[in-house]
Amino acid sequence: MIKSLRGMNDILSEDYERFTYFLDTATKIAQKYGYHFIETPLLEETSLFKRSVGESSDIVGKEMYQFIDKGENDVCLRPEGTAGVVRAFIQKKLDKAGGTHRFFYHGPMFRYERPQKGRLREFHQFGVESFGVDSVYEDATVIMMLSDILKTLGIGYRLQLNSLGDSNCMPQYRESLVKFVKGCGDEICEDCIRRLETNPIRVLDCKNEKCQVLYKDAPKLINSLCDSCDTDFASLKKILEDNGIDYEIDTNLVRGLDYYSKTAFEFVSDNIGSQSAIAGGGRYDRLVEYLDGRPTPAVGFAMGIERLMELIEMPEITRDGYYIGAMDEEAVSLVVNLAQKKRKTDKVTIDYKAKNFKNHIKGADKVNAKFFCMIGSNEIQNATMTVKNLEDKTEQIINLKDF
């Protein structure tokens, strides 16, 4: 028997209901904030992610599904969503058009990592990207949108904030951090040794417990911000406070991707074990320029849907639509015709087999129909149908022409 690949799951039954409820909820909220849907390809040039996500990241270094295709192109399945949206933004010349452009997206991403609960090799993300607004108010609004989505889904969270500075304050901080880490000698892990050469700030994101202990007294970027970054971060905190968004400062929060600057944030849950991050994002004003576009301010977030599935509070299920059942074989064709007409205005489920009342009721309950409609030889003769309301249990006979 052929099975699905490790870390790649099917979405069926109750999971599907949760999955679609999440997408419906997140989509409606993003649209309320003025965002528009964008779909990018699952397959992209590998260089897109090497240049954007960064060579120092685990995603590029260890986790990409990368291969040479039949045209001798170096390609990979997308490991995250932002880079593809930025590529589309530049390719469509929106960076040259100016103005504000706000997108939301959802779909599968692929990372070859060790599968665990809520973390798969094929997983689904929902994300938003805002281009053209160089204001901390946009950072705060993106955070508030994400908060609205989680609250609507009934998911509790803690918001963690940090500032990663910019090109004015980062270089000096990087020097002091490298000096501190090198002072730890050969006690740091191999990943941190590699990151010292590629992107030193990523050592703060190391998951090795020994390294975390070593870095406890490392210099904090938040204490080395230039006046502009410090003012922006103070403004961000005040905007969130004014809008009732609680937060905590995490000075080691650097995010897992190289393209972030200034605002960085994560939403974490205490209900999903040690891997507690459920969503995150930040500002990435340099990424469009890195990918050969015009310098464009940008900010966004992404959330892994599988990480949230068990946390979603589903709304109370209400019965909806019609189930039409044939009691006799001669009624089947009539049932099909009636259903096709009724579907112009309502949700309709039918069964092509003639069954007795009890079995049809089971079918109606299975699809959670509100009305059960029954047609047999007597109904055909009289041009009527029996309609039972499965919520209040009332029953009536109506003319077919009135249905």
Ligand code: HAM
Second form
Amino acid sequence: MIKSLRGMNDILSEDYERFTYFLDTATKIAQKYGYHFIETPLLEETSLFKRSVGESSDIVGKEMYQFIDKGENDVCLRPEGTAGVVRAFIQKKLDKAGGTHRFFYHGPMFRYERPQKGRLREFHQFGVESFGVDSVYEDATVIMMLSDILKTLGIGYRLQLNSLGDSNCMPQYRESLVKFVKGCGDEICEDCIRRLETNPIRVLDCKNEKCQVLYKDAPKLINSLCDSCDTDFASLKKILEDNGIDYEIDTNLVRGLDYYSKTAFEFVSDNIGSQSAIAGGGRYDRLVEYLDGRPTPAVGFAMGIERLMELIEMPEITRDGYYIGAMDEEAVSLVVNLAQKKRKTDKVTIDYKAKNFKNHIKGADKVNAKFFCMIGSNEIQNATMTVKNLEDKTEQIINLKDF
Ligand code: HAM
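Right, the form predicted alone is done, so what does the form predicted in complex with this ligand look like?
Then the entire complex follows, led off by the chain already shown.
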């Protein structure tokens, strides 16, 4: 039997209901905040991710589904959504047009990671990207939108915040961190030795316990911020406080992608095990320019839908629509005709396999139909049928032509 690939799942039945409920809710909220849908391809040139997410990141360095296509192009399945949206933004010349552009997207992402609970090789994200606003109010608004989505879905979270500085203060901080880490001698892990050469600040979220102890007294980025970053970070905290959003400062939060500056954040859940990050994002003011666009400030986030699935509180299921069942062969074509007519206004499920009352009622319950009708030779002869309301148990006899 052929099975799906490791770390890649089918989504169907009850899961699919949760999945679409999540997408409907998140979409409505994003639209309320003025975001518009964007769809970008699943396949992109590999260089797009090398230049944005960064060659030193695990995502690009170790986890890409990368191959040479039939036209000799070096391509890969997207590991995340931001880079593609930025590429589209520049390609459509929206950077040159100026102004504010806000997008939301959802779809599959691919990372060749070691699969475990909450960590898949094909997973789905819902994300937003806002271009053209450098005010820290936009960072706060993006965080509040994410909080709105989670609260609407009944999902509890902890918000972790950090500032990654900008091109003024980051290089100096990086130097002092490198000096500190080199001072730890050869006790640091091999990954950190590599990170010192490629992207030193990633040592801060090294999972090796020995490294964590060694870096306990490492210099903290938020103590080295320049005036502009420091003021923005203070404002961000104040706006969140004013709007009742709790947060924790995590000075080691550096995110796994290289494009961030200033605001960085993660939403975590304590109820889903070790893969606890349910969403992450931040500001990336240099990325548009890095990808050859006109410098444009930007901020966004992405949520991991699979990690949210078991946390979503589904609304109470209400009965809806019609179920029409055939009692004998003769009734089948009438059942189909009536359903087609009714579907102009209502959801209709039909079963044209001839069955008795008990079995048809089972079918109606399965799809949570509100109204139940059955058609057999008697109904055809009298041109009437009984419509049963499965909610309040009332019944009504109607003429078929009035259905
Ligand atoms: P990210 O933190 O790499 O950020 O991913 C966002 C979310 O995707 C994570 O918080 C997690 O819930 C989910 N996720 C990541 N990897 C996996 C996996 N292997 N299996 C299941 N879920 C996963 C980004 O992707 C950025 N593009 C976010 C962003 C948008 N920043 C600015 N704009």
